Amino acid sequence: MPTEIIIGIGLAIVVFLFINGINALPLMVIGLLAYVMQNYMDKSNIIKTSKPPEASKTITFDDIGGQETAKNELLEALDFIKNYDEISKMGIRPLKGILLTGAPGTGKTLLAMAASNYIDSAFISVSGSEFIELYAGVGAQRVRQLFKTARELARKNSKRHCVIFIDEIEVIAGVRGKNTNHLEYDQTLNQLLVEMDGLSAKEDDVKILVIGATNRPDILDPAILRPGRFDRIVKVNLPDKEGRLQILKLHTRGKPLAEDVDLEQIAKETFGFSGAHLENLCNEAAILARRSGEKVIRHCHFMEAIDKVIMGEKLNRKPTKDEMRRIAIHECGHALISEYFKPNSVSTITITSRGEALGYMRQKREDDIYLYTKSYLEAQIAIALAGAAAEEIMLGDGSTGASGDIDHAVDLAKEIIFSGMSEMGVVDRDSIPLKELHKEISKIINNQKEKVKEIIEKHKDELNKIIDYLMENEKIDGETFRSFLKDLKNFKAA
């Protein structure tokens, strides 16, 4: 019945009261109470099913770059259900959940809006917080509807398949009895379970594939991890050089590039970047080139962007004379101990506050890392010291701009002998004496320290002409920087 119909009844059945001198007030409070919650219950059946933006829709595979394992994997388990019938033939049963784990930014999303379209399906993305409300029941409510309407969609649209899409699936699907004051959260994950486990790929005309996304897989419970929901995790790493390389030539397509711009050596100074950090490089390159009246984007607006992508714009502010020229020594001495421990190694100094930082020291990798060995972390140690030790012979003192890098420092150590390659041997970070501890991390602080201190002393003739030169420019790139340094192929052995 129209609302409109029950509300005019509502007020002649009020008015016909008062007209016989009944108070119809307590029966109007219950009324209204009641159109309020039935109102409320109304909006909490809603789901958002509406279609991705119209861009999403043409998102394939080949528009996703850097992650070519995640997509092998995502790819086989599609291919399960594209080609049942055939598959089924060797009693393959198709996958119910697809569960991508990894950093934010590293193209979650994507890999299922390119999954929806390869199988040609309905598509319907939801986020773990929508189902959570104050009262209890409506999440599991809302899942059962969820996954009603997932079914109503694709028939609408005749399709055969339905790919629903559940962002941050760790809201809901965490582990059970952790909100011991909020049953709601465990009541939506048993829903969500009961609904997984009800799907059949012979008996129903519309087959669904559940797609997870989180950045904490530690925290799911594990029923939901278990074979027959989500049958297949996906791990959706941060690209490494060649993957960031592919990315970057996905998002300069259409965008006018100089000739001097180098992907490669982008790919290579951007280490730790994700997809979205990638995207936001080449929009905050193509910023700055407007910006200062460039028809093309230079490699410079991209050097300039990975700073800003990095440590944040540049500051209005500007630290006294006497504070730069400290800066600039400070940032000096670590390029100068990174050029030290490994050449060519220095992509840019400046001096111009950025963020929280009053300077920066950007280093450049030939090649991504993943295995650390204890040469490594120890030159990494005396380059995170250099700072402060550079401070203290060329000024006399240190200050508290070394505070982050001594904490650096300090779990660099720590990372040494929970890896059991200090003098300590292998040890048990769970029951090791803070004292001994303590002791062991001093050592190899203070030795990496006495290092850094002499190198820096035999340099100070050279190091002077740099902080002169910072000090003027506020900015100077690698070369530049290695062009102060006398007998740089020598420089080491110096």
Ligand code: ATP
Contents of the next structure:
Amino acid sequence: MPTEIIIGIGLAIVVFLFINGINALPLMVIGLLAYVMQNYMDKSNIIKTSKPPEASKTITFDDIGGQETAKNELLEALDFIKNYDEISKMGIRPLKGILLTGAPGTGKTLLAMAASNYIDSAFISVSGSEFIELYAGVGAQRVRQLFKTARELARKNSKRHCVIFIDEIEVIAGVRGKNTNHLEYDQTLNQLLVEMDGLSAKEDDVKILVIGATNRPDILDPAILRPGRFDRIVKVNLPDKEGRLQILKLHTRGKPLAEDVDLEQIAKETFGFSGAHLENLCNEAAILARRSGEKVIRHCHFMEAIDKVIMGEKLNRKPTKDEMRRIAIHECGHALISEYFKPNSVSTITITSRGEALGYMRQKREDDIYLYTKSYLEAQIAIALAGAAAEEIMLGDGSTGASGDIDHAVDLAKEIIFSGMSEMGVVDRDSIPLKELHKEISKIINNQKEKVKEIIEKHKDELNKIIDYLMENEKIDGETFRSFLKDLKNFKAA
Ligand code: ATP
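Having gone through the form predicted on its own, I am curious about the other one (the form predicted in complex with the named molecule); can you provide its structure?
Below is the whole assembly, all chains and molecules, this chain first.
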């Protein structure tokens, strides 16, 4: 019955009793207390499913691009559940939990949904933060309720299994005793452990599989990771080039693509993008195409969408002409040195303000790199310093625009030192004196800066031509940029 009707009836009774000379105050207090208690119990029992259950029904492993290792590991674990009768004869117990770990947007939720579909189970999705309330005991109550709801849902849908997907599991499964409100957190985690321990009960007609997801496996309580709870830990990494291509194919399915769209090229240009970034990229490209009044999405829309996804929307903010020239000099400095160390590496240079950046130079990578050599890191330091060096050479002084580049160069120098590749040899990063560290960082950085200044000095004339072009057009693609350097025979050796 709606609350308004109950309150109306209650008030009518109170008025009736009052008219008949009966003191209704105690009755009112009891009613109010009962109402508050009921509300509290209702709230503590609420399990909000973060994703509509229908969404899970349509996702299969074919809808997930890349992630082959994660898919295979997950599939093997799921086969144990699917073929439970067969494997139980061998004395193998089914898995109770699978933990998916990895960067945001890599497809953990999708994998959980596909897993649920694969074993034809009911699916409930919750987030760790939904369990935590100020009141002690509410989280534990919600965990009990969650497992109860999961069983009911499976029975209602005539399923033998239910997948409970807990996103951001670190919120409830962080190391116990570490939280300020730790009693509530600890009780919630304890209840989750109790429920998971009870999952293998033979008489249970519904088998429950808990799939947890986290970006922070490092802060999880060891108790949750011990075998018998989350038996499988599946790493979901950022996709490699092949994975990115597959994801791009999935997200351009059904979109009107022009013939010039080269998805392989886009996959190359999107190193470090997660699946969520790539989905967003395809969407932004379509929006850009529509904005420019076209019926199909062209390659240039994807290229602009990459800039947008990395840097943010174009800003109306227009720097002064002098500032624009400084930005152009800075970005061309980065590009010249990038091309010097790695021919063909410049993808675009732009001096249009986007997000936090006034301008930027984007490099393309031919291959994903997992190990960095000393010469690679030194070249990256040189590229980072080249913006400031170009400003100093062409304008006589530097600017605050280089502070981010300096931070980046320092981080790279530290990487050289801590990997034992500097002149200091092998060092212990925790006990190296700060003064020594600082001296070595400065040495590495100053060496590179000298080299960079020399190269820029030699190519001042070509640089000036590129800067003029950039001032006029605001953007220059890699090919055009290289055409300005073409006349320089053997550019690298010059
Ligand atoms: P978070 O850690 O932030 O919760 P997540 O890892 O759970 O993120 P999902 O919610 O599964 O990421 O993915 C977000 C969106 O990104 C998906 O809806 C999908 O559009 C896209 N996506 C991510 N990974 C993939 C993939 N491997 N294949 C296809 N699409 C993907």
